[in-house]
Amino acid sequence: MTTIFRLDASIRDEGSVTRAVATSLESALLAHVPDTRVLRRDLGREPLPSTVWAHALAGSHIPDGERTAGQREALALASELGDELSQADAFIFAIPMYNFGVPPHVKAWIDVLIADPRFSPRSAKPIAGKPAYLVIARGGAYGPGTPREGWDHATAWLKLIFRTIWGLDLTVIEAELTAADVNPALAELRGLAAQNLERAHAAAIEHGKALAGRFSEAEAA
């Protein structure tokens, strides 16, 4: 059976637009590849506790005897994380920026991936050129030419994570101007707004058909 592994990252339960833009990636690769299991990670609504990044790290560096019980709890959850990544064929990574750069909860998360020695960066890469797809939003516009050019530190470190630490095959999907509905200085570029939307779900849609036929072909092989 096919499996794929989604992170949620959004602190909003409706309106997200990376969940959103997620769902239709996911809803598409399941409407031709129907029986794929799909394990899920929410840290927007369920975040690692902030000590466990700390105490994975020290407890890391110790023998497994002298550690404390706060240290074999995060060391053994750094396993679990490793474990659902391990498992998956594909990852859907849903992303938003937050104040110009990572969430705190998905940078907590990476940390703690990267205490298990099959995550670091002088790891052998286990997920090596495995799909995985990058669902990033931004409420106002970052890119060449706009005032806040260069503010956005979010996307190219999570490139260095996904694609150069870890080695899978990444694909960004990018939403910006996600603000504009709700920020009255955004107003008049609303229009733009929703078609940069509509693009990012269009190409959701697309990559999540192609996923399928990728994996259809892999199975009859």
The other form holds:
2 protein chains.
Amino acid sequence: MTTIFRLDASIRDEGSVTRAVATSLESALLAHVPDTRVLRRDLGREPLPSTVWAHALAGSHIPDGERTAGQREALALASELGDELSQADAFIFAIPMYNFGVPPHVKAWIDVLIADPRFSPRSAKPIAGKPAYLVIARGGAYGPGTPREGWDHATAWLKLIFRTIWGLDLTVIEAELTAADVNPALAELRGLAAQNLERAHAAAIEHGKALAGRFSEAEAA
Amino acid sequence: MTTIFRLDASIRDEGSVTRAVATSLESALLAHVPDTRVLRRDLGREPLPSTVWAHALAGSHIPDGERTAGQREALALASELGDELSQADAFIFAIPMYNFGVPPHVKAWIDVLIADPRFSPRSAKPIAGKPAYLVIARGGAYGPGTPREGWDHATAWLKLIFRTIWGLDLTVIEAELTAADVNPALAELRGLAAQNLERAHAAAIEHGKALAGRFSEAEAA
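Can I have the other form now, the form predicted together with another copy of the chain, not the form predicted alone?
Starting with the chain above, the whole complex follows.
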């Protein structure tokens, strides 16, 4: 049986583009490999408490016997998060850009994971080479020639962590202009936004099918 | 009387480089303008609860009467944070880079502030033009030619918020290699690290004096 790990980070349920596109990928995979196990972590609905990371980091530098109860609890959570990643054969990370950066709850989650010795930049990269998909959504347009060119400070950092630090075989699926329906300033771009979204779903479905193919081959081999 | 706002974000008290360098700036200012009022917000010791931002944002889109208690509380906090900034004549932001990015508690604080209509990207920039100092510390070396060139994803985003979105007259004071004393891999760079730190403190003192000069002139005028 194959296992995938899915992270959600949108603070919205209804209308979340990252959730919808990630579900397109997941559904395409499950349609072809129905017995896939999906481990879910939803930081949008349940962020980690904001004090966990400092406790985990402080605790990681001292022997177990000297740790406070809070440090021990925080390290246990880091370990639990690390176990979730370690069990997975593939990864879907559904992460919106908020205010030109990474959601704070995603930064906190990655910081806590990095406090686990398995996922630090100096580790042996236990999940290296595994397929991973980052579904990222941006409310406006950030490409070359737009007024906000270069303002996306989320994607590059996420690539650094997922690809360079953890060694994942990362594919990025992007949806832009996701706020066009609600932001009057983007009203003229609604057609383009709809095309964008359609393309993101189509890419997600293709990647879901391709991932299913990889898993079926692996099982047949 | 002049007022400055000081933000601290290091999760360490002892040994924090950003706290020490920011204190050099603050002390130089206070030595020359002793009746300066300092408003302090310490996110390293007291991060905002991780659920505040989502509540503030959801609440900001609906009329007051329809808000939940949690949303009203979150918006009251956003307002309080905005008042702290609005009162200040100058700003010291002491922010370490953690795991190649912004501390999650700093991202959360800025996200909550942006949920206050005064500090959103569409606002009239109430603190534009005021002097601000970002003291940033990085454990390793990230300059041109180093193996981690381009891995600092914190500074550029902070500049975007402070300078472009809020319009502050921002000066950046950087200290690199701050982990050289504790990281054996950086042992050879300890001399360089000490020079770096000395330079950061010297710059902080100069900027503190210059800021004092600006305030004295303004009072004399």
